[in-house]
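Just one chain is shown here, as structure tokens, and it is the form predicted alone.
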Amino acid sequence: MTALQDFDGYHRPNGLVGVRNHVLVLSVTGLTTAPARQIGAAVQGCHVVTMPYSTGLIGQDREVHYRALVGLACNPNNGAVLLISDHKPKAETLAQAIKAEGQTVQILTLNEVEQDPVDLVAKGTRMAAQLAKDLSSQRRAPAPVSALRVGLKCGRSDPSSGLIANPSTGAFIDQLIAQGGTAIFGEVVEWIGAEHLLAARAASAEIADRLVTLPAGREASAMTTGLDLMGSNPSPTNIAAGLSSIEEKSLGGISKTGSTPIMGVLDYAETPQGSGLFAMDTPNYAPEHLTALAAAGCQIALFTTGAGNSFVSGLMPTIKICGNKVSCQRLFQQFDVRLDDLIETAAPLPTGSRRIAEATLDVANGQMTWGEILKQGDDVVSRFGAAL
């Protein structure tokens, strides 16, 4: 198999490489929600994230919230932050986690207008775009292969997505992270019937009980409130597209993580320490899985899919790949990698793995996916508990 070859990227402060080079925009409070996303509509070059509840937020969501944020504002991708908010004190305590990162980061509260957000959003605008046109003079410059971390997700599967998309994509990040790259999966409850197959390959005995525990607990906690989980995964789309069980769907499913040992497995949101392939611990719904991937550092994200599903994040290009040839014909423009004509052939995988691999360094290099040119993307932090 041929060498993935280097991609031109952005070089950070603090060693990363973005393959975009936002200015983020982002509102850490419900109030200024709406102000952020004017300023992020008024300036070129700007990706608006914003939360809707901060102040409240105990335990482990209060400490979830935390590291998406800081991990957001860090993520390679942005170039710059500019970090809006209600109180002085509250932004300065996260800019100063950004800071720590290598990442700029300037910072605008409704304090310093007298809670005006018509002041806030002329202030903003006049911020952002310093911000922009100082990132338009940075420039692309060679960077390894070695240097990108890929986020792996699968939506709206079918018998397709098994078969060839996302054992393609697993002989994709098989190549990936021999030659030094990382990916990182999740989805927890679409391991239920595969956990035996993943925990065989974890780096070590602790990994190997974390993957099999992860989603006997998920199960658990659906049944204490009487949800039957095996009555909604697979979800009707799934069923209707021709799956019939979630051991089929997770069988189906970790094949896009390729054959590799599993290195760790990481909390919601939580940053990989290392190269290689990375378990997290995120729910299936792909708002809050792609957002903690985007947490966790990742520039791209892998998405593959049979019956179709249109959302991508904000902050990673996310690359659409679906081997269902009826779907490919109805949703052209979702799609970034065709792979419906390998599926009736003799031996598919190299061919796929091909074209996912020449797509992503595309992509690295600037070329855009069909989300970011329908101006699609957002971004949700999971919740896990109640709020005062």
Given for the second form:
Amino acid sequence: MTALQDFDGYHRPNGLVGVRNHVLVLSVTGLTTAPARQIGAAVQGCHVVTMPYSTGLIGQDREVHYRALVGLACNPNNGAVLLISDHKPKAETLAQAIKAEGQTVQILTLNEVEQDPVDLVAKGTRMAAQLAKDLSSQRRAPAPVSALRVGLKCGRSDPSSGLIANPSTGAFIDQLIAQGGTAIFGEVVEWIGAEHLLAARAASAEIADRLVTLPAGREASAMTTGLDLMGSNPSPTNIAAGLSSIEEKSLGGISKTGSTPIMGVLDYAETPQGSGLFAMDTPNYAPEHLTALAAAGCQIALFTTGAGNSFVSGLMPTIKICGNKVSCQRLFQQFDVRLDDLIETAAPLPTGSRRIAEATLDVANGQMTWGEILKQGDDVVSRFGAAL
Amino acid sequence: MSKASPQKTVPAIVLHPDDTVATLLAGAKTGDNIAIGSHQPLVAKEDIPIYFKLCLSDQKAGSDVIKYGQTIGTAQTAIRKGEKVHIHNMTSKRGRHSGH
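Now that the form predicted alone has been shown, please provide the structure of the form predicted in complex with its partner chain.
What follows is the whole complex; the chain from before opens it.
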């Protein structure tokens, strides 16, 4: 197997490397969602993230919300951040944390424009335009493949996911990690029935314990609400496509993680320390899971799908990978990597892995994904409880 | 009496030597031959869609259904060689399936 090549990325002051160079317009309160979107629409090169929640978050939500906002701002695909909020003190606290991670950040609040959202748009548009102008002078430069942190996701799975798309992805992840890269998987409910295989790969007894207790906890909370996991996972789409049980889905799903040791279990939106393969405590739902991966600093997501799942991240170019021949015919343009011709061949996995590696490096070098071309992509942070 | 279409051969895949099911790589009609690499060929006893599972040998009710070399559920009824294996005749051990 030939080694993965270097790619050309945007080198950040903190040593991270981006594969895109967004001005992130980050609205941290629902009060400024509309102005933030208007600024993003007016200025080339912006990506807009808006948070519907803000004041009144308590406990775990408060902690997760703050960590996710800092993480999203500091994703290396952003060259600069325009932070939009209601109150200046709150924005300044957040901006300090973002600055401490080496990210360029400017603040604009409703306080500064006497609560006038039209003025906020006018002022914000000028600020975002200057940031975009500054970023446009930056150039890509060579970076080793070890600078890549890749997020993993399955969606609308079917048996082809476990036969070809996931194991091919896993073979690529093994190669990426062997060369010093990092990958993060999550979707805890989809460890059920395969926990023993994940735990056997844990780098420590403590990690093995969390890999078993996290899915047990989610299963128990489903049971206490009377929810039949068989009714929700596999989903009706999964079942219609031929998956019969959560165990079958999980065994196919975990093959996208490859075979290397699991170096840690991260909390939702937590940034990994060090390189290698990490697990994360995330829900399955694509928007919440992908947002957590983006907040953890992943530059690219590999998203395997059987029937076809239309969601992509806004911050991480999301590479859609499919091995279902019917889906590939139906949605042919919309898969960035097609593996449907490989299932019946003699050595499908090395070929599948090579195609995924090529696509990942092409996208890292700037090639657009289908989701980017269609301007898809959104970000939403999980909620865990009630607000005040 | 039935206007059976001519039999065809449908490819399938078995992922592990311990597996009790194969995954079809094309849709099969009743009577189609199922070709599974070096495995003994068999005949589909019913229509089975693409990517669905087919039982490799007669199984008793209560026996484990095995794919990837791992248990993916329990047979709810006896399942014969060549029949479809799906949620109508197997249940998750972990999903606490309460009927459908």
